[in-house]
Amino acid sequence: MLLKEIEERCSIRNFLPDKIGEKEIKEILEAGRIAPSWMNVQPWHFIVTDKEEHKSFLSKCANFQRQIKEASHVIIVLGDLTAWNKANFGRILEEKGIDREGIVNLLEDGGYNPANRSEQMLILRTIEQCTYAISYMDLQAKHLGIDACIVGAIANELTGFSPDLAEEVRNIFKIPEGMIIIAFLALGYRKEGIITPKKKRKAFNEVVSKEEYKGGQAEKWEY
């Protein structure tokens, strides 16, 4: 059942040297491939790695937290900005059968393509497809029996921490420019003795409400 796969699912910062297979790590990386997008633009790129020296830095990268250097491997996840251009997105459209007024319609309005609003616009509904990538990609791990832990507080465009680390990551990667630097994803196995707390989230009945908002208020439902 996924709802107790989500349930149990929990980062993890202590991982065992045991390498994960190929087999799985490509199962988890297609995982992220064929995630929900919006209108099919895709707007993401994985780059994996498993070499010591590259997860090393990435720790660095990190504020030198321990689970990136000591994972089986460790996936960047990237955002694509291009995905969204007119030469990009409309051959997405076409693909979809739109007729070319509507693919002109879409390509100009600004609610539909955000590379007709501000870069900050443009960005955030990149991170928003790509959160939807992350999770299936997390989500396959804990299914195969594999532990991850998603690291966003890292050497980005996003936080502006470390910008020369930032920079460093695109070169030693060989990421272009138009891809910003999303997120970690380190995947091993769990060190022993390493259990699965229990999950501390507001009540169902607290976050939920039927037709309309009712301030946490709302009427118990049999859940």
Ligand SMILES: Cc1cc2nc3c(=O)[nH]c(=O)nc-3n(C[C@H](O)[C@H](O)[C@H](O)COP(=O)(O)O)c2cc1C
Contents of the next structure:
Amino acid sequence: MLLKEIEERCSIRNFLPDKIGEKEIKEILEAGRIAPSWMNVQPWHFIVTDKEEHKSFLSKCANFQRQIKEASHVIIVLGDLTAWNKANFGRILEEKGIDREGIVNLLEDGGYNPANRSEQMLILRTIEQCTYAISYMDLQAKHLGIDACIVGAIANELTGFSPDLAEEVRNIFKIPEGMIIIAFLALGYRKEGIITPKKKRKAFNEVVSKEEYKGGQAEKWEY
Ligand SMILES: Cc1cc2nc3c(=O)[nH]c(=O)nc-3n(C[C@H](O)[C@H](O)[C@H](O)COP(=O)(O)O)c2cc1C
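Switching from the form predicted on its own: structure of the form predicted together with this ligand?
Let us now look at the entire complex, which starts with that chain.
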């Protein structure tokens, strides 16, 4: 059942003007909230908007991608770099029941706490976690019969596109220091006639090997 929904999900870029109900939007956000993350650090925050002027502005920040303006709602996914600081990460580790000494080790260790490595690593590990939340929200939307498009080509710290617009997004949505803009998730109901295209993906054997890497030369699966 889930595999069927995954097969049938696709990015939709043409939405009807119909609005998604608050209950469904909340369920989509809930799927993101409860997504898994490294040591349960949950370094994310989601800002949801359905205001026309906000959606138009966010579309401009994504090189005028139409689906953002047309969407019923847009979720701005923020990565929270402060989630790994000692106070916040320490509290999460405490809640996991780890003893004091263990917590100190985890907080100080560069392997466990990317904040001890570099700014780049901190950002990388934060994005790593947020992609799960985005995927869960995208799939929950599909499950509810709502279409979506993940939009990453936006003015933000990751792409470096239009720093002035990225700064404006921060001001308009009051995004605090320590949070980075990771992606927009455009949500809505597709226009009539927009069909789910056949998936263009690498072949199963090209991306899967049994026991050892076979570089696309894997044996046939029997089922
Ligand atoms: C991280 C990420 C960023 C993306 N950014 C954009 C984007 O800026 N604009 C867009 O139209 N689609 C974007 N997409 C959607 C991809 O183009 C799409 O997932 C891919 O072509 C596979 O098609 P499907 O989603 O229909 O299966 C993005 C997807 C991901 C995962």
